[in-house]
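Encoded as structure tokens, the following chain is the form predicted on its own, with no partner shown.
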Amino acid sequence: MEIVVAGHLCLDIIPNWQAGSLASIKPGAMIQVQGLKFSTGGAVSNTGIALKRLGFAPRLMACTGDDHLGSIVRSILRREGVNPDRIASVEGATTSYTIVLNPPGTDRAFIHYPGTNDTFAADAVDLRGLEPGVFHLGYPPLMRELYIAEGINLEAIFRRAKQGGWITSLDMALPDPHSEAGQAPWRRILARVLPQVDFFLPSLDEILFMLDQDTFYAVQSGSRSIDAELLDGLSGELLDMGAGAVGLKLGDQGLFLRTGAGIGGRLGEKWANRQLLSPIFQVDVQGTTGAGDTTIAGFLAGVALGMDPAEVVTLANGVGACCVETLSAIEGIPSLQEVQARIQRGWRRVLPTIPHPGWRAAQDGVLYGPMDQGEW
């Protein structure tokens, strides 16, 4: 099945930070690191290359500049066996880049320049001549043309894909709250776009910021805990907006999936009215860069292969777990067969600590909610 990954693409510059923390960054201070890695970053690269390593042949659609950074991006993609022929080169523009600060023992922070990602609009996606399969777009909050005018370009992209027979998927990113993107009317943008989206796959933080900032800041400060009731409320609201299915990435708490009735008509009744929580797999975490994007790669792979929802979220967790075993976003991604074999050998899961009363654990390691209507 054809898989297209579109949207945000940049060059990640990743210092190998072995000691200290983000608190070490102070005026006049010097922080010694142990080398530097260049890696393509963003949803197009992380999800796309992960799919390639899993054994697929994804088509990538993005924008870079015609500069040295753009040349590095293309050389990395070619080295990974991914053809960059559908990535546009914008004359005289600067390729987007991100400096990834990933000290041990804490979540990462980013210094980001949007560059050519801000020029990516509806005409950057051309699906003509391709056999409809899975279409995924990532990080519209980091791409100006996709969130201005209440998301008119974003809606146009997904409407065209949906009308063309593609299974559609959308991932988000957490914008700077003080930026133009952070002030965008995300509730109205989502209400406009989600009726064209089969799989909406944001992180919990991202969707809380967009729909309920009071709760977002309460969770960030620790004054509000995460529980199944919160996840059900958010996912129910997103389904009511028109999404076919909602997958919430929960970090070390796993992957939550809730689907509506309508998606069963597109993907089969096994997808209708599901409520699942897939715990993460036990690994030695080296870095979290790309964890969400590679989890989505596993999710899209499962969808493309026709797996049932429990198998899809399990594969998604498996691919994401392989990612965090290395420092870079995609270095640790093996073949699909290797991930599946590791799961089948009884790869140990880490049960979530969030309260989930009424949920049932099954032999496959997935938790099934009280509203789940699947057969298991």
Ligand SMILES: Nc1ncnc2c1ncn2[C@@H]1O[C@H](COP(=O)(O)OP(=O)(O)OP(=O)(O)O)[C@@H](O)[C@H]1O
Contents of the next structure:
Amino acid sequence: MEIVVAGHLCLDIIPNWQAGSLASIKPGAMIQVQGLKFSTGGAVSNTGIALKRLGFAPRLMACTGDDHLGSIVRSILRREGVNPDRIASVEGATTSYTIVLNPPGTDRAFIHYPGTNDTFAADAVDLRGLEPGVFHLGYPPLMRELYIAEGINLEAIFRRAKQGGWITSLDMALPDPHSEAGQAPWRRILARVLPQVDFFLPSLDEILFMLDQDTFYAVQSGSRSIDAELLDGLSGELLDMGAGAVGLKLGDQGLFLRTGAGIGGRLGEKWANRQLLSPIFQVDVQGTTGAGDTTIAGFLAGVALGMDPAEVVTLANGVGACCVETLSAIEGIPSLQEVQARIQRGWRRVLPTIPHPGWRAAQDGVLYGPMDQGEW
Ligand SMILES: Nc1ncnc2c1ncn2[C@@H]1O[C@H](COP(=O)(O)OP(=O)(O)OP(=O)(O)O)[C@@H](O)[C@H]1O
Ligand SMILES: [Mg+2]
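Since the structure above is the form predicted on its own, I would like to see how the form predicted in complex with the ligand looks, so please show that one next.
Full complex below, order starting with the chain above.
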């Protein structure tokens, strides 16, 4: 059974900036730095490498240019033991990159080129000849061909995957509200794509932005707080649009999972009509870069291994917790056996603070909602 991770891939170029500040960038100025680090980023790199570290052999499908940056991306992936052979090299194109300006003691600034992520089209995903397993795609809001024309290309990719017998999974990203992606008709795009998606796995802020901007801005400004009722409303709407299951990533509040009746027919009845909230595992947080992508790697690993929903969200949280223990997106990800052993040893959870009246805490550390129809 294959696992494919498709979508956004870029190269981070990070000068080691030890002295001075962003204010020292002036016409004619030269800022001396201490070296340079390259690191791959995006859903394809983070979720792909995390799956590899967990013990899987994911196939990566993305685009780079046929340039030096593309070679660096491939060499980094190879060093991680991930095969980049299915990453398309687009003639004459420049690989998507981000120059990270990270002076000491202040906030970072980025110089970003979307490049080949914007031109990634439906033909970049070729599943022919692969044994259908799990297909994941990340970050359409950062990939122009996937959100223009009401997401017609995104729908085509997912339709082909689902018809080919793949279990399909989709993650989002938060677009800049003023950009073309931020202005795209996300509700209509979702209505078109979600019937082809088994697992829709955005973060809460992303889906609020797409479905309910008043609440999105109210939550951002602190005038509205989050509770289980809000999560039920959003996930119910997404299930009605056709998603098989909805996982909402909630940062330090954990991972919410709601499934519909239909997914039971695809993955077994244990998946039908579920309502779970998996609290985070207690860790010393160093940095949350890659938390979403690596949590998804844990989630997909659990699905690929045929685990129950509660085991899947637990594993997802476990992998996400390992991620936030280090500054880098992937350095903290251990083998599947190590994550499972840590969970079995009684790794402590931190209960969510959002109100969840009527939910039941169970032995396995997962919270079960009043609408949950699992056998327990
Ligand atoms: N403070 C924390 N402690 C433990 N685990 C955490 C913490 N923060 C996040 N996680 C884990 O990471 C998961 C995903 O985090 P988050 O909800 O921030 O994803 P995201 O918004 O998609 O992140 P990203 O910024 O990477 O796109 C959480 O569900 C949880 O499992
Ligand atoms: Mg995310």
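Positions refer to the first chain, counted from 1. Rigid core (definition): largest C-alpha set, two forms, superposition within 1.5 Å. What you see is a predicted model, and the numbers here were worked out from it, not measured in a lab.
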Checklist entry - Has the Cα of residue 26 moved 2 Å or more between these two forms, judged after a core fit? => result yes
